[in-house]
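Only one chain is given next, in structure tokens, and it is the form predicted on its own.
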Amino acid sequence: MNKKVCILYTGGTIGMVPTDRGYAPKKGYFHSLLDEIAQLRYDDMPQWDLVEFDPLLDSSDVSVDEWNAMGQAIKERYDDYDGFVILHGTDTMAYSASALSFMLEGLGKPVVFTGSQIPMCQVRSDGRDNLINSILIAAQGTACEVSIFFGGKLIRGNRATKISADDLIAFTSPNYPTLAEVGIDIRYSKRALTMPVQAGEFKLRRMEHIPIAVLKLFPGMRFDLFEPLVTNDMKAVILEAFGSGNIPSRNTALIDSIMRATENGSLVAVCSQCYAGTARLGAYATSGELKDFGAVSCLDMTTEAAVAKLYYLFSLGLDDAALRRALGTNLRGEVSV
């Protein structure tokens, strides 16, 4: 196999080392481990190179600045492999993936999130066959998109969802199939693999630090605590409603917050919390009110893939007009037409 494989190493669970205060990153350790996988020299694996991350982070420490620098050390590769390896913590994979899906304008080659649930320095590592199966994946040219390889399956980024920190099947695609399975042979979806066209060469879109918040309802909740987020600086509010978008109706206090967030300039997208389904505002009167007051349903959009994508379509500088219709609109994947 001629192919080249890029890995880029952020951080995470995968080349941790223990510490006095928990499992933690350490400078120059991971090529060590690589070299301790036999596998990896096989004469049917892909070329690889390995790019270490300074500094090397947990990836509850990631945010939109490690986004932009994921995205330029592919931009700044891309001609010279046929596909990318990312190592990334498992707590904000998801994130990370969607974020690079909208980012990576006009990508033609598959970008790989992988991890593992154990760190490759413990004897049952999950690590070697999530990397192992990453970097075939990601050398076979087939699922040219951002995706994530966990537990046997390929998934696509911004469907991706977290859904255990124990089990060795970390995340699930609840509103959408995956992509490939990993047995014998690597079975891929070409039902699956339908993407929306992008026009245009590869080239790489940065994201801006844009004021978002997501709001989580939940019975009881104190709705006067929502009041410090609206602010004319607040440029969206994500609400994870209940069910199909709903919202209480009997207090006041939560629709008088929502509708001085929209006075403000605010875009007030929801979500669903539950893991499967969509957002239908209107389908009950519990979510009229939203409605009225000009929301924008997130569809079946994972509250990640929503917040990757509000950061990047407010960093292409989009009036609110256009902004609110991108956000129904399938760009990558990421919604149900």
Given for the second form:
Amino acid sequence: MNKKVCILYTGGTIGMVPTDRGYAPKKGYFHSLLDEIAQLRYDDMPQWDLVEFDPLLDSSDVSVDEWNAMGQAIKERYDDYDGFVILHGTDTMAYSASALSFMLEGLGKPVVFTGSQIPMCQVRSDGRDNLINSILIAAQGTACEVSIFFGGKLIRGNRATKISADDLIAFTSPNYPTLAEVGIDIRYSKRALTMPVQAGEFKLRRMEHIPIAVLKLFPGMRFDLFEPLVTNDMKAVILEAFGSGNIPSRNTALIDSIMRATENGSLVAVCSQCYAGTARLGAYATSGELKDFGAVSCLDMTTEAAVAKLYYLFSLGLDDAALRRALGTNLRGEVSV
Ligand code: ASP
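Now that the form predicted on its own has been shown, please provide the structure of the form predicted together with aspartic acid (ASP).
Time for the whole complex; same chain goes first.
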């Protein structure tokens, strides 16, 4: 196999070592770990290069600047490789994979995020398997999109959500089928791999720092205390509402804040706090006012994808009407419409 894969190592448990303060990444160490994995040099493995980021991060510290750095690293090497693997912490992997799915416009090669729950320096690490399969998937060129490979499954990056802090199957894609199952063979699902067609060549769209908020509702919430979050200087607020997008309707404090937020020019978007399913504004009377006041439903998008999509759409500089339209449009397979 003379395919070439570029591995971008950004940090995360996969390359961490124990320290006095808990697990942390260690500069320059990961290469030595890879040297010990004989399979990485078998004839049926593609060629690969490793690019180590500086600083290496726990993914809790990954944000807009790091997304731009990942995008830039791919852009600079795009023509030199058949695919890319991004080694990343699991905690915010679904956010980063969602962000990159939007930022890498016209992507025609696989970009596979992976990592591990147990560091590679430990005997039971899941990192070796995740890494080897991700390299193969990146080289095969079948899933030409941003995906996450973890625990034997390849899933669409912007459909993924982290479901376990402990299990080796740490991610799932509640509202979209798996792209590939990895057993004795790597079995792709042709149907799941369908994507909206994008016009134009590959291009990196950088993300800007945009003030947005996510507000998870809970019974008994004192909405007056959260009012500034909804109304002050926010470009957008994602409400994680109950069920199919419902909010308390007998206490009008929230709906009043939403009205003021909309008058201030902020966009109010609604996701469901359910693990699976769709936010359908107007299905119940308790979401009717959200609709009346111009809130936009994120339908079956994960909150991770909705956050990334809002960063992206505001970074495009769209006007309000175009942005609202784009939020409900399937751009990269992130939403069922
Ligand atoms: N805290 C780690 C991180 O997200 C967890 C992991 O990689 O699994 O970087």
